[in-house]
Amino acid sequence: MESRICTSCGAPLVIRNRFSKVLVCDYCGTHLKIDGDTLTISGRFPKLAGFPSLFSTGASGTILGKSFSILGRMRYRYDGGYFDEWFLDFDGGNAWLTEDEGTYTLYSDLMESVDISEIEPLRAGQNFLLGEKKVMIKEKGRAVVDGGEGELYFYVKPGTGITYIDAVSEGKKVAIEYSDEEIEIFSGRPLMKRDIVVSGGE
């Protein structure tokens, strides 16, 4: 854990985990570039509404009974309303939770050595393949960055648009999402409410 000063408004903020890439102001609603020890001003944005939620940021708990603690959520804009992805310390590693008209994801295998040529061709229906493994996408759509809070170790500025892609391939879901500067692709199974408990929060 490390001890920072927000660079717009002097508020301390704290950094939690060393792979996070942006970090939100909780006071001013600046959102901070981490780049070591230098915090650089991306941008100032309206905090999120509060929306009913089992997750809130700097909470804790188990998931299907491993360990987790909220870093920081992203929000998207789509045809379908809002959905967060709460970007989670989950048993020791990162994994990303989405949560979405009270369904639950969660996202724990991050696939880094993969990469994605092209992404506009696709479309729901078609296999390729990612990285050795044959994926089948079930929906394909674009979102809108809504805004963010807490850590962050996937970022683009609201208001970009990304294509975001679920997908499955070997009994698990798969997550894509795309946008002019980040790729992030996610392997993880949907949750069930019972499989969550949250005993703590800040």
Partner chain sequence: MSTGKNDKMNASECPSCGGNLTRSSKSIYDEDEEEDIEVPLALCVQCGAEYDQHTGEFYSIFADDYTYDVDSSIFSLGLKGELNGTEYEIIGHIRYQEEDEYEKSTWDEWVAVSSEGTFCYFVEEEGSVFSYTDYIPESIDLESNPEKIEFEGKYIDREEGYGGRLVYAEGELPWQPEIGEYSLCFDFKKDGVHYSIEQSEDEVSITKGERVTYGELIRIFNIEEYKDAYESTVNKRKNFRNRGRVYKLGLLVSILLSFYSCFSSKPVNGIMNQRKVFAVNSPMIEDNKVMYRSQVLYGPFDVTDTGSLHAIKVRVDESIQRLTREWQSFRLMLIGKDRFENRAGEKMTDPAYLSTLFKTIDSLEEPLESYTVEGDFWDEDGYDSDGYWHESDLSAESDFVIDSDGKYYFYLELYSQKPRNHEAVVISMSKVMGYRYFIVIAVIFLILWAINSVRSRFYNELPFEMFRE
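Which structure goes with the form predicted alone, now that we have seen the form predicted in complex with the partner chain?
Chain alone follows, minus partners and molecules.
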């Protein structure tokens, strides 16, 4: 862990994960980009509203018997409401868990960068090739980044619109998120509530 000082309000901060790219000040809501020993202000945004959840930033426990601690989250707003992406230190590695209306998916495998040259025309129900993998799209939609908290190891500025694709391939779930600036592709697995044990928090 590293101790830092918020460059906006002077509050004490702690960085727990060396892969984190952004730290959100819990005191003033400023989003700070981490660049070595420097914290650069990205902007100040309202804190996320609280919704009932198993999780909270700083909580720990086990998923499928493996230990985790929650570093932070990003919230996305879409036509159906909201979904949260919780960023985890999971069994000694990085992962994120999507929570959407009581459903949970754990993503721990970042897929290698592949070319999806015709991504915009893709629709739900279609199959396409992702590298050498055959992928079937279950859902495609648009969302807006509502905000973040804690530590984040990939970051999209609040207010940015993204396109998301939920898909399946070879028995695994595949999540694709892309904006004008970048594309992220992860694979993972759905979880039942009984797979998750939360044992502590800050």
